[in-house]
Structures are given as C-alpha cells and as structure tokens.
Amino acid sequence: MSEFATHIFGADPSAHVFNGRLYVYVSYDEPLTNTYDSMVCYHALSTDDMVNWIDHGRILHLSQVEWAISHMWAIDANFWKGKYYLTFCAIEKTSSTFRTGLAVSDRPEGPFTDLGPIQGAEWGQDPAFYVEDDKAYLLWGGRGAITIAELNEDLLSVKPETVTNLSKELNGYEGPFLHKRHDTYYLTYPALDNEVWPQRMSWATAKNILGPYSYGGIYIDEYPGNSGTIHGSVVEFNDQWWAFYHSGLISGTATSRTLMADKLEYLANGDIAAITPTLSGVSASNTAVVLDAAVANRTGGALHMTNATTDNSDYTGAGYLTGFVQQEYGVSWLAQIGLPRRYEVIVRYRSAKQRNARVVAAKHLFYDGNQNQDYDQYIKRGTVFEATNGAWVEYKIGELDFASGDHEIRLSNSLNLGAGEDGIEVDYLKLVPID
C-alpha cells in the first residue's frame, strides 16, 4: 500500500482501533515549509477498509491549549474508561521545555479538549498512550531516551516509582509506540546510531511491560526518499497487521511529510520483517474532507448565530446546525489542504422548504441562477436548497481549484425568514478531491 490520506502533509501517524474502525491520529505539517517550528495541530483520520478514508479536520490546535507556547509534535490516543484521550507534547510557555499534554473527547474522531500536562514526564516528548486491562501507560521519548511509566486514573501524573528510562538497554532515541502480540511486548521505535541521521524504524521485545526490553532490529532502514524522521505505529486492523510511519517521497523536503502504511509481517520466530517504502498507495481520491458542523467552531471555523442540536435522526457527528434564519446566519469551517487539488463540494442537509444560501469556498462565491441579475437578486439567490421532506441528503454545491493551505468555507442564509419559519439544517460538508 505505502501512501494514504495524500491530500495533506501529515506526520507521526498513531493507529487505533475502536469500534471496529480505525483511526488514525496525526501531526499537521504546514504545507511546503522549512521548519518543524510551524507544527500547531493535530487530525484525525479513519478507514474501514483501507482503501476509503476520511479526514475529521483539525481536533486540537495550540490555540486551544494554555499552557503551550509552540511545537505540537507526535501523539497518540486511546479509550480509557469510556472517553477517548490524546496525548501530545508542546514546548510548554513557563518552562520553555517539551511537556506532554492531555486532552479528552466523547468520539474517536474529537474535536479533543485539553486537560494539562501530565506530571511526572519530564521532557515529556512524542508520547504514546497504552492501555492494557485497568492499567494505563505513558511512554515518551527525547534527549536521546525513551522511558515508561504507569499512570495513575485520572492520567495526569504518572506513579514515580514505576518510571523506567528503556534506552539503557536500546538505541532509543523518541517516538516510541508499544503493541502486543500473543505474550510479547513489541516496542517500536525510530533509531539513531551516534547521532547519524536519518532515522531508521526499529523494534525490540520484553515479556514484561516496563522491561527490561531485547533489541530485534530494524524494520525499515534507511531509503531514497525518507524525510529523516520516521516515526510511526502498528496496529492489527481486519486480521492484518499494519505498520505506519512517514516519509519524504511526495515533497521530496523533510518538512512536508507523507503518510504512509504497510503490511507487516511477523517471521515465524516472531521477527518482525523489514519493509520497503514506496509511492504506490491507494489515489488520492480516496479520501474525503468531511466536517462536521456542530462542532466547526472548535475545529478551525465558527457558528454564526446558529446553534448545535441533537435528535433521534441519522445525522453522522456530535450533532447538526439549526437556526439558518436570517441573513448571514450560518457556520464557517477551515479545510486544510496539502497539494494544489479540485474538489467537489458537498452539503449533508435537510429541509421541511425550498430555501436558498450563500456558499464561499476559497473566497469563490458558488451561485446556480442568473449572474446578470442586479447584486440585490444576486446575493438573495445564491444557491438553492431544495426540500427533502425531511430526509437527510448530499448535495453537491459544485466544485473548485483549492490551493495549498487553510481555507474558509462558509455557508450561510440568504434572506431574513418570517416568524416560525424554519431555515436549512446541516450536518456537515464533505470535499471530495477529484483527481
């Protein structure tokens, strides 16, 4: 397979599965930067095939974290006493250090909220999170080491006496991720041998979760086209074990990084064969935006006098919109976009009426009647949302050259409605890429 998910740069992909469909956790990289410094969010994707993803958008941006001042590097997640967390490190504001953050969520696909650091981590870079049975683990990696720890319930400290510094036995360097397989432990993990770049994916084993663990070693090695990092994970995802990392293959930079992932294959005696990356993934197509709307305003967009709602319907989010009233009621989203791409765009909505909004994708003003009319009829019609009778339906709104980086995309109501009239209803907006 190796590349998935090609319509942004992503990095550090840490792979879940819950409810039997899997997510993947990501950092953001800025589009065809030079710097790692510009790392400011996370996303979240998902697949139930492999083949057919979607991209949930932005779930946690530094923005919203209080205590961090720059560099939202690796992460990870996991369900743990029926909420869904993410850990992440930041450069934290007071101490100028690598702190490891928490936030929670309801759904696998956020948005994520944040709780604080985790105390007790210290320099508490790229962590992973595992969970096994009633206990729950911090791993986390920097300054050359990688060290574990118990957490305590509410995950906020780790128990001191547990910490163990893992690298005494490895050439551990950051970005551990920790799976098990029949009784053993498998940590993997990127290496440096005497601080020689880049990094190569490695992997050792141990019977006991804190250790001490065996060096296997290396997974995949040093190739043409690697970005110097290489962090990553391995999940078992429909009988099939997968391993994920990045690389550099599409940018050709080390700062503008593609996900990737392989079959991974156990040796009979447990080894863990070596992989071969290359560009030969799935299309890009295959991958659609979708967000939801109750939750645009914690994901990079806004409501605009509308109001998030729930009921016993087959909306697919945290909620739907409601309110779309009066002139220029409506929400915005931000779609992040890696390559220069056209899209399809597309509105999950229903309404009881014809009714008729204003689309603005890019600073593109979508428009389905006569342009001649005068700039009052213009701005009235816009594009009409037919009635539905109730029904949830896709509609597509058209489609648009989107370029590399953040964009708006706002739909709101056309014209003031009378007193008890209903206006449009959303569930979200999905861009489709078209190759």
Ligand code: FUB
The other form holds:
Amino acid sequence: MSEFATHIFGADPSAHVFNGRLYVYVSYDEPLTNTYDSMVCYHALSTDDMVNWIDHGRILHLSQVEWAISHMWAIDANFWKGKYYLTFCAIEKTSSTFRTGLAVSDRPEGPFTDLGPIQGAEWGQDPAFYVEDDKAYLLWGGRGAITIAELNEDLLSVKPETVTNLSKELNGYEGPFLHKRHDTYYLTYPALDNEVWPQRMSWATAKNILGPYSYGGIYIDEYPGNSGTIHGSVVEFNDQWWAFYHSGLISGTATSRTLMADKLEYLANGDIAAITPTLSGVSASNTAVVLDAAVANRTGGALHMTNATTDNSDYTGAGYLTGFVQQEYGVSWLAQIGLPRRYEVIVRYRSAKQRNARVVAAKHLFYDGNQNQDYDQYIKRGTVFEATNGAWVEYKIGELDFASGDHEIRLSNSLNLGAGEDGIEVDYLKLVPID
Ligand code: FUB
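Taking the form predicted on its own as the starting point, write out the structure of the form predicted together with the named molecule.
After this comes the whole thing, all chains and molecules, with the earlier chain placed first.
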C-alpha cells in the first residue's frame, strides 16, 4: 500500500489506534492553491483494515479557533483521561508566531472544540502528543529545533523544568513524532542535511522519553515525486507497524499533497528498514466520505431548524437529526473534494411514513435563506423517502460530478407537515467516489 484517501489532498498524517480502530488526523491542503498559507482546517480518517477508509470530514476550522489567524499546519491527537485531544498549530493573531493549540472531543473522529494555546510551547509548530503511564508529553518543532516537555494534567501548559531541546543531538527542526517499541523510544522526524531539500524521514532512539536521542538514520530517502516536505507518524495496528507520511505523487506539486502509508519493518538490531514510496493505484472508492448529520453544523455545514438528538441509541456517530417537518427545514453538509470526480450520494435515514424532500448540491455556496438561490445541481429535486418501518436504511439519492473544492449538500423537507406529524430522521450523508 502507499497512497490512500486520494479524494482529498492531505498532509502530515498522524495515526493512532483507539478502541481497536485506526484513526489518522491530517492537515488539509486546499486543492491546487500552490501555497501552504491557505491551510485552514483538518480532517479525521479511520479504517478497520487499512483498505477501506472513512473520511469523517472537517474536524476543526480556523473560524472555530478564536486566537488564530492562519496557517493551520501539522497536528496530532491522543486519548487522555476519558477524552480525545487534538494538538495543532496555527499563527496566533496577537503575536504573529506559531502557537500550539489544544482541542477536545468526546469522540475520536471529532469534531473538536478549541481550548486555547498550550502555554510554554511558544513558537510551537508541528506538535505531537505522546501519552504513557499517566503522563502526557508534547513534542514540537519551530525556531529550528525539536523540543519535548511533559504536559500538566489539564494539557494546557508544559512543565517548564522538563522542556528539552532535542536538536542538540539531532538535525531535526519540525514534524516530530514519538512511538515506543519494546523498551526503546523512537523519534521520527523530517530532516534536512545541510539545508538541502527535499526533507528525508529520519529516526533516532532513546531509552528515556526526554532523551538523549541517538541518531539512527533515514528510513524514507529522496524519491521521485516527493513533495519537498515529508511529515508523518508510525503506529502498530493489527500486529503490523505502519509508516504514515505524505508525497507529491498525484498532483506533482509541493502544496497539494497525497496521503501515504507503507508497512514499516524493524531489522533484527532495531533499526528501521528503508521504505520506497510509490503509487500503488489504490482505488479512490476505497474511501467513503461519511458526514454525521448530528454535527453537520460543527463540520462546516448548518442545521436549518432541525435538531440533533441521541434519544434513541440506534444511530451511528454522535447522534441523528429530527424535525424535518416544514418546507426548507433540513441540513447542509460541507463536502471537501480534492480532484474532480463522480460520486454516489447516499443518505442514511428512517421514516415512519413516505416523505418528500430535495437534495441539492452547490460549489462554494451556502444557502442563505433565499429560496430562489441557484444551486449548481439538484441531485434529485423530488426525492421520495419511502417509509422504512422504523429501520435505518442507506438510500442512494443519485450520482453527481463534483468539482475540486468545497461543496454544500443540502437535504431539505419539501412540504409542510401537519401538527404532530413526524418527518424523516437523518443519520449521515455518505459520498462514495466512483473511480
Ligand atoms: O503541512 C504544513 C507544513 O508542511 C507542516 O507543518 C510541515 O511539517 C510540513 O509538512
């Protein structure tokens, strides 16, 4: 395997196993903008088998981070004291420097709520979050160094006495990630030798978390199709170690990057064996975009008079939507697409009675309450949602060609229902690329 989730351009993949499922948190490259300045959000992806993936959509956006102004670059996530935490970086409004932010969610796939910058990690670009034995550690790059420190219990500040600069021993300055195998800590990071690009993925080891680390070598060297930067993570999943990173293999550019994963092997002496990146021709349709209705308003969409609920436990994700009882009451989802592609558009719903609705899609356009607003495409104007006798069903609404960029998919009720009448209930929207 090499490339995965090729329906978007993603970078800096950070992989972790939560509850037996693999989650990967990625930076989002705004398609074909030719700059890293346009990076303003993150996505979460997950899989059970490294073959079939789900993109859970946008999990945090610049507009949801009050202290930040731009450059939502690399991220990591971890589980700590019953919640999932995202560490990310962005340029701070007041200081115009990178800060490391902290965001929280009850669920590994997000969405995440910003809690503010972590104190003591000033200039913190490319954070990574390592947890072991009731202790949490933050690693970060920036200002030409890789730094590590233990975090305080609330994760919102580091313990100053533990702050350690690892770059005295290593040639690293951004993109650190820590994993442990047997009793050895492996620090992986993109390195530049004598400032010669591209970056090459390197590793170092230590017997203590805070170091000192001994340089080990390069495990992803320069290769045709590199994106200049390389940044990723290492994780053990289903008894196999995996290296996650990004390349420039599909777009041929440095700023619209492709997510990559390859098996990582250790030699008998503990060294990491070299990996050669290639495109393996993984099908785009192995990734479904599954957008939870209950949190559509926190992942770039909107709820139009409908209500998120968990009243009945029989749903997926964070809940489901009710209240599709009047004309135009509904939900909008944000779907972010890398390259133009045709998609199956599927809605998971249930309904006691047959109901009518409209499903429309628009590019770079969100509904503003004006019913005459032109949508680019009606997927199906008069969609009939058949009665399901209370069962949740996946219903294929239709197929649609999506351009590159942001799209609104809006599902809205067509008719006013009578007092006390129930409308459909909606669990998620699913988009499956057609290769
Ligand atoms: O993705 C934006 C930046 O490029 C990251 O912060 C760096 O590590 C490099 O991958």
